[in-house]
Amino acid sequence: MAASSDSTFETVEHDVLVIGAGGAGLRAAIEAAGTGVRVGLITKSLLGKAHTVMAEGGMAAAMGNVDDRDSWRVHFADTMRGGQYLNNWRMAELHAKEAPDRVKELEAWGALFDRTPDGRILQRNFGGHRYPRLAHTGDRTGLEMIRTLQDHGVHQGIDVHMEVTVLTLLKDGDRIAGAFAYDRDRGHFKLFKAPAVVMATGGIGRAYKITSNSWEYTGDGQSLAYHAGAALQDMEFVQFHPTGMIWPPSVRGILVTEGVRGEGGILKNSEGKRFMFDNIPENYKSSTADNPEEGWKYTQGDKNSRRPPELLTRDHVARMINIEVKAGRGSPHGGAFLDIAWIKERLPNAEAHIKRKLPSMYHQFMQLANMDITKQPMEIGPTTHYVMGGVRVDGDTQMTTVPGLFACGEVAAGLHGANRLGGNSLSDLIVFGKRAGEFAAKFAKENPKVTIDPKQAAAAEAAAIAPFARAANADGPYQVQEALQDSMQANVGIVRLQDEMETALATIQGLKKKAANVAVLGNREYNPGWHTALDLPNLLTVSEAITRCAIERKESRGGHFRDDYPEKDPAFGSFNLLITKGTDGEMQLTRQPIPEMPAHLKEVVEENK
């Protein structure tokens, strides 16, 4: 690491950057550090405090230790099916083949996961998979694998760089060159040089108004990389996860875990009917439970015994309670109860059993809500939770469109198609954040010098400093920001009309505008109003890119689910949406073809269905 005496600002020299600290980054860093080369790692927050933490439920691997008829073969097909098909199917079969393997080494890292009676990792029931697959640790296991990734991390001599943001990527002509960022605290500018860049920055949950997602989550490798070149994939499909808390207002959208439903929970409206009988897909009637009993046996491991109809695709169980809320049966916040505590009728020692292992959901709804799972219902609402869309890259090596940019984990698209199945996330973080790692390294290796040209910092300094040059009575940051959070979430949510999305991408031109002007007081240290001013250039991006892809695509399907379209059109079931920056600086969209699928992974998907 060195730092420059020449300039305003300090600069940082690496071989690989990693911009992002949760599981996928902090993965890509161990692997590209354990090939020899200089790593940075930068992270928006604190070290610890990545959004990988939220994922309970677990992370999906067949490792066929509850069910031994699960193989990789089967979670290809199962991954390829949820997807509605628009997968990279090299990146599903290189998750399910390399999945067993990566939860296997975080265990011999020093992670702790429940286990079946003989010793092995216990895997548990989840939405859209076909056997109990997820390794978890109680309902706290993104928590577990980004203690074991930062312990195991700690010993690679990773330079760490936290609570720092990047405003820009810089570039060496076609190349990827470093990045302009500075340090929230401070308000001190730095640039990092490195040939090699991987971004694994997250999801787009903040541009809506109801989100599981912390306020790190404002696309900003999705928005980095568009602007440095990159291409954009899929940005329609975003999942809204039908189990969020809704009430009392502060916790509105906080995640509720989809292991309350692997373990038994189920979903009634208002009058007390368990609704999810009512509409059960065609593709899924032959493996769903068709009555509570049976469906309650296979939360219980029988093997014998159909799925609940709760643990069908996120989109479905969301589009569900949306129906029942519209229907006047929500409930009386505007969402559906999940009940947990039925088990009592099935369980005697129910309330030990909820605690043992659903303790972080047992201390959420106690220390938030002041209510008692094991004894009474949650009130839950869908909440805007992921993105299947965003940064194309190669299915091998993560790399995108633009040589020496890497991406991996929610920043990047391809693995989920048009839906993400629960548990996937996690086994995608560690999978593709260490190819992401590998080939970064090895890219820095064979391309090592870069240059920078100095006018490119300077213009990205001068921007991040402009708002406080304004006139104060300009629009604030964060009435732009609430502006864009509304109309995405009453126009671009979890049904979508044509009318509506076109508003939308009128209020998001007329927000951009809006945000180029908006002004903030004070100075660069512990600024908030300006962190968010700095924000708001990518939230603008991602929503514009989300609506732009949710337009074009006329038909419903996985997570886009249109009103005007409420089929599924075979047309649109060949290509994916590409995003690209034009010359004139507006967004270009294109429909790329899904290469033909070779025969050894037809014959997987056939063979399973």
Given for the second form:
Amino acid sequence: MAASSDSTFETVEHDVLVIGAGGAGLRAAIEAAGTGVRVGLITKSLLGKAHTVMAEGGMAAAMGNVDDRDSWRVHFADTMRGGQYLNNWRMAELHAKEAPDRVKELEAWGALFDRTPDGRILQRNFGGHRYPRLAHTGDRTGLEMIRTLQDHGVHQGIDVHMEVTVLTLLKDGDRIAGAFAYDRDRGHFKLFKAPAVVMATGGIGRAYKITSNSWEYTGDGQSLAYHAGAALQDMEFVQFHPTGMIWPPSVRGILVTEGVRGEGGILKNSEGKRFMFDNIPENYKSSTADNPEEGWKYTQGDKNSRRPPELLTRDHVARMINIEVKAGRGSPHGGAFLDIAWIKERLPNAEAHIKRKLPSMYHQFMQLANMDITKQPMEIGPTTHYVMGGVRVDGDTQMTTVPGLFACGEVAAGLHGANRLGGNSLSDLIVFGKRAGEFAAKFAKENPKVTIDPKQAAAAEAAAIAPFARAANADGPYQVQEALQDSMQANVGIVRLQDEMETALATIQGLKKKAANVAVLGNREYNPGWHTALDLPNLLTVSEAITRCAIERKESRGGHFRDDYPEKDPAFGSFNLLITKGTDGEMQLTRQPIPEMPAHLKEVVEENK
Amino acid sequence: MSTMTDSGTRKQTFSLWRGERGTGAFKDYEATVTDGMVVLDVVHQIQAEQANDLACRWNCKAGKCGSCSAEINGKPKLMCMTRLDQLPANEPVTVEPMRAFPHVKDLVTDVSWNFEVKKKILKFVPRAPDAPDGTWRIQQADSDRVQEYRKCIECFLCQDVCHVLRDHHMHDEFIGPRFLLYAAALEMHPLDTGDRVPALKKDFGIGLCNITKCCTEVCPEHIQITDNAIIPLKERVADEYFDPLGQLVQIFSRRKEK
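Switch from the form predicted alone to the form predicted together with its partner chain and print that structure.
Then the entire complex follows, led off by the chain already shown.
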């Protein structure tokens, strides 16, 4: 019935088309609209529901409101150290320098942050940040951010296309020309013509079984950009957040903010031992407390104390939990204990304090796990959270290797290198969202003429409706997705091995064939089975990229840990891994040397060692 | 740890609303459930195994995005935050779309009206910065005072249950509890200087709310919408329009001395 082809579809024209309406996409759209160009904003969900809303801890910006020793120099050095020096140093520099202004701008647009005693924006401690640096609103900073951007944006004349999914990017020769999409509501196709396109689609978490990400995080942006000719970079670096909920089973993967540890929460194994003191990496020894007393003082704002080992980088903490579980010292459901209730030994009003500092965590555990975090320790374990790799971009303009195609936020690579520091994501969104919007608008003004090739749209349309014509006994989309998630979780997860990853690659090749043959029931009106079928090629593309890069990197660094190569190898520290689409349609992997850091930045790294 | 136990599985019937654009009926599905599951888990299970084209909205699955609003056993709730052990185990669970909005398909409704309403409300207008570097000074207590209004996740369950919208369909005259709360958040923001009181009275229909508190009861964020947002706004409207002495005073002074 409605599965037949549309002979006509709506064409919408914008100067700048932004795909994705989380923090980065909204910020890009606001910036572009501010320059006077016509801006369209596409979101797969309703406005304001993007993953940014889940961010809890805060946004990193060296404002120095709590500790005036902080500066962009220290933030830059922290980001580079956390990223194991695979970062795009230009992006790390711009990020550290511009984040404070972007945060203040949010306040001017109505965001209301927690305050210092003298009324300035309060900043909290977070893993890998030397000084208290995260501007925050309790533990719902992401909600404050996205609502501020959303409410500011709706008055900027941006055309918002809600519940629309992009199927393919359109090209005019080498340059971008727009995107071809469908609306989820009616299943109608839409052609967006635009001389500049900004990708702000977020991450890839749904490639894994246990994830903090929602259904939306199917790697659309990475995959669409790759198929349009852009390069993907460092895809092996996936962040497994150390603290996801693990019990009851239905909540597995839901995030427990790092803010719990920032407020004094400690990690313990089944023997009650605080195991994070067991192994402190060499390059963090000088900045990490060597006893519980000092660690506690740090969380309470003592400037002369060093941070507790629970606040080491996420990759390290996740691996430490993994070691405890494998050694048989895990919690009953295969994780570790995260205890914030213990602070009642130190604070008179601990219960009220926890509820005030971590209200949504309190609420989340009460409601979903029926337990009171002010009284009992939480059971937690690693969960797929973020991808450091993504679309390769120019550090200043955020343009990809495809003229007119920009990328910002999680979908872009570079800022975080091999591992992202908590709090550097929200600041990434606003710093590079702004830049992407600014330069996309500039590009659109300078290169306004594009021609649409109707054949590209027709091919995408034919592929999209093909699943309706297939026999009902073909594979279902959910089963293919689940098989992929199981394989990626088991074989390309937190600890990796050559033969397991080769198994994953073979599984992906097999699932590609199945995905090309899935059948969809029903019609095109709001049909999640169909939507899932159309997400599969994206999930498979990013899974293959992750796996190929992970096989190539024969060392352990940041978010990428290999049991067969457990040490960091300096030889792997001088290049990024790039994935591009070869002329034969297969993935090409190349090693791209990292340009030498200029002297003024080397100096900054040295002075913060 | 928690009081929950690793108990076994059981079968339960779920009656889900199936249909498009206003037509439809409940359809029964048998699901295998365990304690600790939430209604959204069951909907996903049915979607993956029995009804691939079952339409529902969801995102975060942690009560933070407000996407999976529905009526469960007749009560407006988030599917992701409704645990099965809070519902009767030996009866079918009914799940249907929010009834105050136009139906799209199955559990999905057209909530776009809400996004249009928000655009009509005067945006945030900050006072001049307090410091030469363009920043403001706000006390924590002043920030805390308005955080309750800002917790809203825009699930629109309050709009769904409000009888002015649900039963009387006064969508053109009344903005509903969500946007009265939003107006309150702006009006009471420590930096805001905008005046939304005239619009609240004339265009947004605040007088139509007769304080039955249905909205407060269904709020998953436990925001005291009626007591802390709507009633104070009603008082502001009353002060401005029905208080002769106040009106005199106003002639000689600015209404807001922020």
